[in-house]
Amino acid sequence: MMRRGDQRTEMAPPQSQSQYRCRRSRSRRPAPTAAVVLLLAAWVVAASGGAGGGGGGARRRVLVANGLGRTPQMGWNSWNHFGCGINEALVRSTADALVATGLARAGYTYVNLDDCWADYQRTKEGYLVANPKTFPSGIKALADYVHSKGLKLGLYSSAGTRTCSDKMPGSLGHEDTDAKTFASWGVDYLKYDNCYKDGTPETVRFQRMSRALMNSGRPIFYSLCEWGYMEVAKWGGAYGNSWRTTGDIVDTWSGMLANIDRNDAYARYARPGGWNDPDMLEVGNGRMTYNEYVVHFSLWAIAKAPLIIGCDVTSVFRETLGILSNAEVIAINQDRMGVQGSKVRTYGNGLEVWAGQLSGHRKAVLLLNRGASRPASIAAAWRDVGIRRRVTVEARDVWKHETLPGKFTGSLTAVVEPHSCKLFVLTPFPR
């Protein structure tokens, strides 16, 4: 997250897109026993060049050796919906609500804490301590609760002398003592912002905490949210497990797309284990439509980007609940062959071809329609998608939950309406 001046304007969504959205609130306003973290860290090297798949040959630094994101993470953050305006209720109901609609049975299992969970001041001793007006039972007590639910907690500071929201302190020359804190209340990920700096670089303050997380002794998923300085994708791997490649997501249509559109030229840095990170999703906050909510889940899923729920999911509505829950789509983004799609084919009018590498020698292939007049034919050329010109595959429609009847041969085409995507997984045949 940026500074508070830079986050958008708060409006009132469309009546049409309404249903679409999770409903607003009213107001807006032991610890496991610590595991041993990995100490071995490995070369890794990018997979074979190829259409959409996050090749190139490029060799990625030294993954940080924690054992953890082998698959984009997925969870809950509060920011996007409730900005500041969090408690440790709203955070138990959260944790609850996962539980309740499947969401968790699904794959998300984070509950991170965004900014302002912490006092204005550190103690007089120099620690972090929870808001006692907000967290008055404390971050351990909650972080109990969450781990009864069978999810992980996650919590956010920044690389700076406070955070972005100057409503608490920031972990820069802190870094060993927040860390050990964060590790003995049993917090599993730490999302680290990039405000109020000292003029260090970001490769010398990121690296700080993690190396503390490291030393912390327990195993804690470090989110970098750098913004995309510096190119942090070429180095974020050396360090962390995801790191934001793009400024803050809004939640529109344009906003959206121009968040994927700066990740998407690095996908080639993504691997198991450290992930590009184009913002957390705006699903069921109600500035789209049906529509462009499907081509943003999909856009993400075939990216292998975080899947961080956005929205209220305590009182979510069917249809963003369907979105947000869609076993394949999210089986694409889970894939454990971890490479990332990418944009393969760019035609006239705002049609595009994505494509990526799946396991068992299948292809996620998504045809998006960005233009917003009129339905249009979308050609996915075996070439372009990476299939050898002469193999026959089976397609499934992964938003319909059907296989398209008979075999294709060469390419898939599609009519895709405006401002609309089909998402398909290309299987060869026979198997």
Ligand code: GLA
Second form
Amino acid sequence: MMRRGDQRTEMAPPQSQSQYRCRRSRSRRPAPTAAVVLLLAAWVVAASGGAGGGGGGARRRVLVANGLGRTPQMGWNSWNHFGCGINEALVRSTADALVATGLARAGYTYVNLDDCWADYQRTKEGYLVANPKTFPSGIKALADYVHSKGLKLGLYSSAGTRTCSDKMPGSLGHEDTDAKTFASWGVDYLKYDNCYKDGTPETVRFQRMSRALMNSGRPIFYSLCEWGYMEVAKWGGAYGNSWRTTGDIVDTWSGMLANIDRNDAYARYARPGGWNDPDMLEVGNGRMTYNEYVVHFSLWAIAKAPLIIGCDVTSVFRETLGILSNAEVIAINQDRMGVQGSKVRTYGNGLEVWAGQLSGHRKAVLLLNRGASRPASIAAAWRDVGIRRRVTVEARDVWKHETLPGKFTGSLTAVVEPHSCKLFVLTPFPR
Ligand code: GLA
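Could you give the coordinates for the form predicted in complex with alpha-D-galactopyranose (GLA), as opposed to the form predicted alone above?
Below: every chain and molecule of the assembly, starting with the one above.
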């Protein structure tokens, strides 16, 4: 039998670093019926049985039966690029830019304010209010604007007395009031951080907000930002739609890889409705090369990580847009099976194979050269990727948008440049 595993493919040469800075809505499936939601809830309880933290799988109730996050969430968040320097004009122009660039059509639905959107203190009556200097029109008006663009609005708070910036109050002890306030403003998403906590365990504080959101009268996507501190992947699925498995991402090659490696340890806990979150994208923020950002986006796609853009989309470079808008890569991330791909083979010198199951008996396969010095030939063997020995496949290079000539049996090998990757979708042949 002829093996085509040696066939090689080419990649564009690496490009210089400085020129690459940043710049679909609606879920693709109808909301699940109540029956499906209940079924999912029951499955989650079963799947999380025996996990640490929350106090025993059998007794744990699934609070987050909100039907959201059937595929990893996609959107934009202010933090990675703007930090605390946000205001309502920026958020409005970001919503405009998401639509104008086609990113909204590509699936980036959520427009999420991170830390620093609220006034320093609560009102006398105990309510959170928008910072009157930076958000003078208030959050309700902003939500209306974002909704008018066909997008959704996200907010941020903390399971502590203050948020991490210490510029606004946290929601600890105010969960019900705050969840109802968010719902009354038309908020669609909450990122919930872990600063200024008291001695109460994470499992209790994050659960309280889960319950409050479920009682708020509005489906609100619940993104836990616990940093993987208490192995949140093992219990986060009972309470939230996604959970941070890592500390904050850094816009460097090694920082990005450290986050995805740590996230990989929890691959089995991801599933439709609840996702591991290795933190938001740095693509376009300028401290990695073009090829490194391609690797970043490819790893997040295959690992079913949330695709939350972290750059300034109002002044995005074409190359950045090309990465973030690649429909074939996004389709891997948004595949309806929701299976997190993971590292299946490590060779020496930083050469790796990542793979994950896709619908239609297909596989996503990523060949990664972490080395800095020379191109390398990397083989994805069927036994590593999880394909039966004699199966023949077609291979689609989703960055080149080309189906490779020939068919492959047993393995697929390609030459990969330093700090670069190749990403393929393998489809059994004949179909
Ligand atoms: C923490 C989170 C970040 C960001 C900041 C805001 O560090 O992990 O993602 O939200 O707080 O202060």
